[in-house]
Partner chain sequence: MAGPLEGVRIVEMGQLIAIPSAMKWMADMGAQVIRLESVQRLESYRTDSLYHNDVDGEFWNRGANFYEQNRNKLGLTLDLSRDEGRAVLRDLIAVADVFAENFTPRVIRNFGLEYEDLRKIRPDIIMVSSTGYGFNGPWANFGATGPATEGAAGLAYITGYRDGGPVMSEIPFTDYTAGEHTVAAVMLALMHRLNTGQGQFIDVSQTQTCSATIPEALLDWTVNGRVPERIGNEDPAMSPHGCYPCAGDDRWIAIAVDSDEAWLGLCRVMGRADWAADERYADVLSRIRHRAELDKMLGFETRNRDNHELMARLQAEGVAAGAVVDSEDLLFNEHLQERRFYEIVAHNDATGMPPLPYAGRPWKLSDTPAVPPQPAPIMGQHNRDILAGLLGRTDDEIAALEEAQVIGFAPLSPRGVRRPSLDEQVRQGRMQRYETDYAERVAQWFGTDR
Amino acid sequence: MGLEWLPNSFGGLILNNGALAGVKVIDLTHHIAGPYATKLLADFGADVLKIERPGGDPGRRLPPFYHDEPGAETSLPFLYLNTNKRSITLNLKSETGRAILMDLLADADAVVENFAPRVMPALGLDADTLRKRNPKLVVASVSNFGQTGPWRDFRATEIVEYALGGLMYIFGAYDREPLKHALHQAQFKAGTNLASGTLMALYHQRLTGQGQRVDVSIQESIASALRDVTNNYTYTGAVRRRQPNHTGDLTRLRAVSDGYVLPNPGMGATLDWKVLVDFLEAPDLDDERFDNASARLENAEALGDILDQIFATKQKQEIFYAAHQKRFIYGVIDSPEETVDNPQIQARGYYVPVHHPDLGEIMFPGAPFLMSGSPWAVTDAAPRLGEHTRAVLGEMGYSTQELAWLRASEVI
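Please provide the structure of this chain alone, in the form predicted on its own.
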């Protein structure tokens, strides 16, 4: 099925056959978690209007920057997180700004925000007030610890969310301090949950005509990733801890001649030691010191030394394909360049070029999943700050003189 285009109310184009075509979203989000949620909605066809403070979303200042040149329009995270959206500036601390927002919400399907829980009520924009203006409105929020509870107003950073969500407890070396994954994984996880919750509420809205509140906690989003850890504790009282990583661990990261691989030939009853010895072409491993799991653990240092020497002679792609012929689960540690050029990713067209009117073509990650009948697509790069303010407010009936007054009054 080809792509079909339809003019939107903000002067651009949207996917007419996108899964969310016809859904209008007011986006009050900033930084990462909220913008990722609304990006998911926009890239599947929703009409997303991003409302930024006059100084812009603080996410516009997130590094890295295009060609290492900092600027409001060159943050690569911002450019990725805000595709297919329109941007207007609006000062919600002003009475006029809030009045304009209420007018925009009158025919919207959803509003998505990630302020601290106290902010929207303090502005007179709590969920009940918004839904009095528009009973069908879905009010979706993401915050550090959710909208309720004794910690709801506490501030947090990414590492705090990881720590209090419990995930850090099981990551890192057994004899060292806990670690977290790099960058902003908690934010992306919470953004995914927020988009999912918003979609479920929109489905309910279509069935009943009624809106509702969606409340996502970043802490809980991380805690939900624990799976067997919390289940074990709940059902048996057992506490999983970080595992010893001795040099003889058969699943330990190994250096090869051109990089690194992560081997996993199978463990316990599933591991045929003779098959592994033959596969690695390592007669030194055909030794009674290593012929069962207990012996290998007892002689872990000697085993690790031999394995390091063997893997140092291998090449990562060669051993990767050979391992999978034996049904061993091997991973190759790819650089960013190698990831983009990976034949599997290339075959599926995952990375896509996005044309920015000022910066040119930039490659970004593509569809999070594929839908044959209502495709994902990026048609517009992230908007410049306030790029659509004049067009959107003009559609609402504001004259050129009124727009000039709003700008002079720092409302827009």
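Residue numbers count along the first chain shown, from 1. Basically, rigid core = biggest C-alpha set you can superpose within 1.5 Å across the two forms. Worth saying up front: this structure is predicted, and the values here are computed from it rather than measured. First, how it differs from the form predicted in complex with the partner chain.
- Positional change of P283 between these two forms reaches 2 Å or more at the C-alpha, relative to the superposed core.
- Taking the rigid core as fixed, one finds a CA shift for G304 of 2 Å or more between these two forms.
- Taking the rigid core as fixed, one finds a CA shift for T148 smaller than 2 Å between these two forms.
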The other form holds:
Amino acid sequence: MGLEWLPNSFGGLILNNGALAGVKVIDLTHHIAGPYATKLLADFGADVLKIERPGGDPGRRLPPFYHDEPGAETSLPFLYLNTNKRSITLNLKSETGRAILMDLLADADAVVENFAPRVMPALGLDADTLRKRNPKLVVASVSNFGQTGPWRDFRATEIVEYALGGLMYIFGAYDREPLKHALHQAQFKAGTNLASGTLMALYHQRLTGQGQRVDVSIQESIASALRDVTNNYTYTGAVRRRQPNHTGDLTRLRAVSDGYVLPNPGMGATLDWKVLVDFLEAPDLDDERFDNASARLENAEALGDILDQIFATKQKQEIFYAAHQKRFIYGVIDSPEETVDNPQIQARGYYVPVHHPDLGEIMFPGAPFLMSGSPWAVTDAAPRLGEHTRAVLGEMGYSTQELAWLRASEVI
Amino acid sequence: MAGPLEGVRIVEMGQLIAIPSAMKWMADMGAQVIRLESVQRLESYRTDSLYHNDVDGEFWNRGANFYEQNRNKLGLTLDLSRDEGRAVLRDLIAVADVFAENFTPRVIRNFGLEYEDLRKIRPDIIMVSSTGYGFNGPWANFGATGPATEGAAGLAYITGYRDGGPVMSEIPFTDYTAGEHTVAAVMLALMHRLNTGQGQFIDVSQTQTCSATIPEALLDWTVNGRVPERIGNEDPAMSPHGCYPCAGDDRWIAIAVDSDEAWLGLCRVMGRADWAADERYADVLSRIRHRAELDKMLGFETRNRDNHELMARLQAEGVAAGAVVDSEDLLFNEHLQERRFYEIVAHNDATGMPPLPYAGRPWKLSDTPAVPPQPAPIMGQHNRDILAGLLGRTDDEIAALEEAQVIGFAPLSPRGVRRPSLDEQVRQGRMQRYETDYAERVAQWFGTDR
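Following the display of the form predicted on its own, present the structure of the form predicted in complex with the partner chain.
In what comes next, the whole complex appears, and the chain from above leads the way.
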């Protein structure tokens, strides 16, 4: 346990001082949610062996692609989601494939999967069976609706999770159809939660030697992060909805002359209204209809109209920095281009070069959080499909001849 | 064993969501979390969203958001601007495993609570700082909210209707993104400490955690020099894919057709054999080419149907579909009920509040599931337990702290936010509707009336 020297893909040795040095994870995941969970584990030192179906993780087909050239090794999201992992192919529909998996699981700490809940049991790989063979094994799953319940086998994609998780109804314009975030927030959220659940089970395993089952639901990942949506109902009977533009909310997104800002003049009771009126140079707001929170809620529409007019005359960077001089916690809406160039994000060294043996250097979003004692590190680019099949099976004792036979019988 | 984190003690100097939500989930899993607050500076989650919208009496013990974020924690009031308050905190650090906070570095430095200060008291302490933009750098001392980091990270810019500007959710979405990553980070640090005996400093930037979840857009820029356009509910690889109107007021269904089989299933449920036979829609590329037309046709067919019934029929045909659930649908939900997603929390008698359901956790652990739920502390509820029981302070010492208002049981200058009447909130469009029999319905559904 603890620190260990590991070979890297450039033929050298590196010191693994990640928090999970020595933790062995068998990764059966695909697409986004599962791979993000195992990426978090791998980027902090776990030994993650990715097991792909012979055709490869469908996540290898996720756009956008490197230089817009579609291919199994050029999906940018795939390259991001699978750093620091090794890849072998294995056909779990074949008995031999399952036998190899069971051998791999014999000394693993965790197995992580995100198949539909009926798949693993149908393959004879249900959690009880796996745990019986290796009592310390953590069997971690993420699925659309969890491993139990009447909606267990419902089909879902990102937008369906937004709908059934309760986030979509309160997202978007008041008088239009509800909206989802761009891209795959529900999948990433669930992946993060799967990493946490797995880590809690691994912590317990380290203390007791016992593994257990971890069940993460994407729907519940959304529903557990909605602040007061259901509480509005249980506390007052009111049903929240998408808000109109004029809600008396001083912190609502506003258009300025060259983009968008998020005003915020301070939290709750700490707001001094006169200071805000001066800051915005808006004498129209110096009015008892607006000078306390309760009054602003009563006069929300009038307040909204005035604020729209005032903000239309401001400039994004100028008002942002001026606000923070007064400790008004304004925010800016930055495009991907602007966020990469942002002085704070640059000063933090957030974007890091990752060397890919075929594609060269790619600037990746880096550490989600910084750890002083067991830092985040990408030492290896995402693996090519089955890149490590020969090496891993060779270590398990399979001869060159046996490997050829396994390949011919479409096990690997 | 109730939770895997039994024996882990966390001192939390949190506010609002980012740190409190993360520490709530760790408290659920058995950690002892001591939540600090002060009687001088009342957190806004104690002043707003009050039970029955009632600002009378001890309203600060009836705030929905405070209860939501602080379940299963112990409460200690402490004025950290005073030497006596900081002395108590130092004694707590000496017996803590984790110190978690989400103030700006300026505040933490002023209080002498940086990692280097703490490790002098407790060499293997794990400190986690959660800020909008990170603990160092030119924006380090810029306070932030969830919406601000959703903006800075690049997520808000790429989200929105095809013909409109950026849109963001009506909740501080990225506070949770940070909170979820914070749980993972603290667990990693606890694992590292088991391995090495060493603590460390964790620096969570909410912006970075959010950017970490939009690699598609960020890599498209760094690699291909392209900034994605806003495409509303569209998915580049599926059609139809969107949110369609249903019968009733503000009722909708989300449908995602991800295969030819799903397309034929949709046609069957909608009774449109002619669509299924139409060559223009025969494969995914042609359906994508006719996306706008298909969306209009489908919305016309869904508009008089009940969204839950339609969901059930579509799911039975293998089509990914979900009713856009409102808070009532989400609360009275048979699937979540069978999974026991909601935690039924009994409140302190002094609040006059009945037991209520709160959202549970996104993970279920089979052998060490969670501790039995306790409500968030009323103000100062555990002052004595912690000061006398944990730190060995005498009655006289505790009385002196109270006399000096270093600790207390009520805010010094309470001011609650009274929301407009529910009728007015509905008129303004802030709320979709309200029910008057909600208390009975909640009690009946969750069995707290028995």
